[in-house]
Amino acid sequence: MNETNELAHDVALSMEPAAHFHLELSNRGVEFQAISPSPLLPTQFLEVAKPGDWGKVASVAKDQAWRWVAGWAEDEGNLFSVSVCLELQGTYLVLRTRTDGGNPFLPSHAPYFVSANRPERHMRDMFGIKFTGHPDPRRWTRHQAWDSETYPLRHAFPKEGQSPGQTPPDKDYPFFKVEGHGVFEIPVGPVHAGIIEPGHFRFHAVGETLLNLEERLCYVHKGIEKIAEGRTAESLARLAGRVSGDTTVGHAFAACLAMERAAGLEVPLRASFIRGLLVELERVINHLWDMAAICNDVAFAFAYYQFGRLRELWLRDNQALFGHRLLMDRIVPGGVNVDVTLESSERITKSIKFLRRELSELVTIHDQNSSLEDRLVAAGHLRVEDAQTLGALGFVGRSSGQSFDVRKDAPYSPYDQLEVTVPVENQGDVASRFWVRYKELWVALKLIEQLLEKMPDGEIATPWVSPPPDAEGLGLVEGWRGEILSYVRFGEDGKISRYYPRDPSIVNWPALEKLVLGNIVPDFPVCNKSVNGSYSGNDL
């Protein structure tokens, strides 16, 4: 390499936003050292030396534009150890530092960034971790099913659990008060009239106008992070496509690919594209729901009726070509535990031209049916600059202008031998997010095609080899909600010693609270359907 190719290739790395970080971390007096957990893993790790550090190393990612994509703790006996994961185009880099078992606090990133709030207050009731400097002090998952001492994640509490008896009714919790003439509260759930899992809303309106939105959420504590320590791979992947029953392929996926990467296990590249066509397939089963979805809650039966009715011919050809109508427990690690036959890749492309032809007709009379767009459009407006605060993921980011997806940004495989078109609009309320995922529709039957026409020979799977104590590694989807994040760590054995898996509805729950505000009551519905949080994955 001359002299001017050194100089370029100097530069190009300094150009790097880890490098940068890094760069910035040093300038400011913070100690680390580097982690590298797996060959396989691209994410970079840096172990934060000092406990009190942490609130600058918060204060350089937030200088640097990084986005603040998920946190999570672990007991280690003596002390418990924190890490967070961020990203910056497309970069991914995971922080740790540890803090003192007998008094565990550190400073909270949450005043540096939203989407720390919900997380560090799970930790801090799962774990009893302080987090200094937090703007909330509430409990957040333990509502009133532990005492005050009591933390489920610790290494002492039983996997079985505690009966204490009846939980009490969670009837003290300090809802945000907003007082003035005519302005009054409106308490909807947790226990709602249809068939949807249990979400408290409390609302503030003036007349019919929403002045504020509070969530309580978490009521359904499933104890999913608990009970996946000392499960075996295998098993740990069943669990995880359990976490959020309508992406189960998406949170499988993530699972395996973590594990995978922490075996240091390459799945062959036919399984890849399976893997890769399966969440696909979920793809476009989930967004002609939620389009026929959100059509019903403005009282368009006819639009409820045609997308659903295309869904459930999407749901029978799942059942009949892989066993199982939501595509469950059909990702395994090491690869796929089902192949595409030539039959049923003839099926699922006879099926995408049924499809384009009923949406080309349908979307036309959608398009012109003005009372319909007098309820969609303009309602539920999430601004470009409260998505990107927010980190919004998925159909909900790209409808306010954030461009983000793994498959494209940080493409894994099979993403990385294919086109992938990214849909992303400004408007920002209901109707956008109706027609991103009309749009996204489209990219995921020409990605499906891609998958068919490219579909390797070779094996469906590898066999499992279990990695050694405390191989660590980081799995990251692009769900059909957007980003799916999972941590894997090993213990003795090669069975699971922590499992955490970050759901998109963990970010996008906070832009609901957002996007309502000054639209009225009636319109809540349609406004919480058009973002369609997961209450299971968010309830871990």
Second form
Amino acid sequence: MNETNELAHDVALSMEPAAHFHLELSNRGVEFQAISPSPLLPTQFLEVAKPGDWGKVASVAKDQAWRWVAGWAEDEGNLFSVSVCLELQGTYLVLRTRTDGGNPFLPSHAPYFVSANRPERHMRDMFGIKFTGHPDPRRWTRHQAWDSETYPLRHAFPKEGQSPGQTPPDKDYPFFKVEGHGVFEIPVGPVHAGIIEPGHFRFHAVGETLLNLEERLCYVHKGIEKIAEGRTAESLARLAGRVSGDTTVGHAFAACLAMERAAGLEVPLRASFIRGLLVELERVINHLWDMAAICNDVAFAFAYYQFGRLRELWLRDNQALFGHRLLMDRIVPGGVNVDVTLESSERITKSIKFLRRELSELVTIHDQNSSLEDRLVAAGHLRVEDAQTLGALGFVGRSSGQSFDVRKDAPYSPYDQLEVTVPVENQGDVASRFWVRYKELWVALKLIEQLLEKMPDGEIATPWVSPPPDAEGLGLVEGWRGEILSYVRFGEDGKISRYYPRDPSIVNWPALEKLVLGNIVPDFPVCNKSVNGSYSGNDL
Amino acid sequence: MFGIYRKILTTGVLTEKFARKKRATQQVALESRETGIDELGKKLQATIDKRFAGSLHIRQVDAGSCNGCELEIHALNNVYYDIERFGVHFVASPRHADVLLVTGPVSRNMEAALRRTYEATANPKWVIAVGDCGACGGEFGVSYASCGAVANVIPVDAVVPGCPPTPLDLMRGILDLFSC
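The form predicted together with its partner chain is what I need now, so please give it after the form predicted on its own.
Below is the whole assembly, all chains and molecules, this chain first.
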């Protein structure tokens, strides 16, 4: 590195990530406008003037190690806008450009970011926007429910669809072919052999060893983005709570945060604390369940029933204290609709104490079980580099060296007032994903204690006031699976005109395709469970 | 290994009908408050004994659910509800099933798979639509992507509403279907 370069490098390091990004865009001759104040506060925002520069923008982002968080499009009549959210060192930045409504196309971001691959295919299927240079031209969200020339998220497309009658099976999807001596193909799904969501997996194996896995999802696509249009804020919160049932609190939180930011509404601090409490309770029950299920998939029934037992106790606490076992519809625009009384606080504290004692006992047994270790250690290994390339989130990322956690790196209320520790490992296997969950569970218990202890007095909700037409907002929260993004735009009369939720599963599903390679077919269930992507959250 | 046995012994039997002694932990007393399983279970078992020679096989099909219903269906198998003791088993193939327990709304992309699963189930067969979405389309209704209620796609014999229905609601739903 010569002296000038070194100087430039030092300057870059001392700069705020967004400013550094602006600088490099200017250097490469990209015309853009950084909008200030951003309509998506606290997220920064810039508009790229020429759609032809869209690829160059991704190249700059890639060079500066930004993470590609999410992408969504909007039908603006004669134009389509495409927005992409990036993140670097806890700074979020939204980029937007527009393309012609008659013949919409944009340079693809997928050659630079793996996490852009499926979202761009989704945008193409739903809006008809072509992404030039995209490495995978096949459809993704579209099966046979609508034809290739119609696009459900365009305003002209009727909500009820156009093809009455039975939907034919999706039997002609062009799966990748793997050929060679002794290679065989195993199609699995969409209906699986358990109480589990539907999806199709196409395996290629030699003997028992997996050579390739291809996921074919979107079987539970139920048009969430389309049916969100025209809803009231309250009704959107309900819908968000059903993007993925196991993350009902996380999605409702993100959607309400987005709507409140759009409306410039300040939520009472007590409401924020209760929201934090609900999210952490959701983390506890889901981590317990996943730990149980991972053990079950290697036939360690003892732990399955023990962790499952503890989970049921917390579900019953939820029912007794907040009126719903899964905590659905407790978060509403403007705050929450349940309060925390002294008695409930005492009951939770008691449950924490009991859970800690039980976990310590169980984990000793778990740790001493060598046959269990034999199944979990080294199975489903996700390399740190791969996790980084994929932008893996939550416990999947954190088991493979990716420390990002919205609660710590881009804190929002109430986490800006709490101490959050983020357990990270580099081992990357199923065992590691088990242990990271276990550690996160302990962190969640600590957070619940902090939340109860510091719980401020005051109101639990502020009256909802609809924002003017066109107001938009972005909510980012750390759900139990990882970062959840929620984009909302309002239309006339306080009705929603656009909603896009990005569940962490959308980012993490491709990790499963990577980490099963070289494993044996019978280990697939445990590998899958260790990632535990939501089908519903992915398919929308 | 002894650790496992010790833990099993000290945890005791938590299954709610048969929770004989409250010796394990204080928590048990708290847990047993969830009532209704005992009575409901007895009735369920009597019905299954009479009509299905002691065992009822269920194939669960998620035809588009948000996965909330699946969580509660899973809970039927945890130690508190332990629905297997009444003769209710979840099986891996529709070929083995007496009952299809279908959650919805039925997405258009799952429509063909659901029809085929139904056809693959041997007669006599029953279908229980689970959850508000399975019952009437729920939050999702009918759209370009959703057929709504399960009954819009295959014949339904009973409905268990709820968002999601609790494990007790589910047990009651199965009982109601076979009691009449």
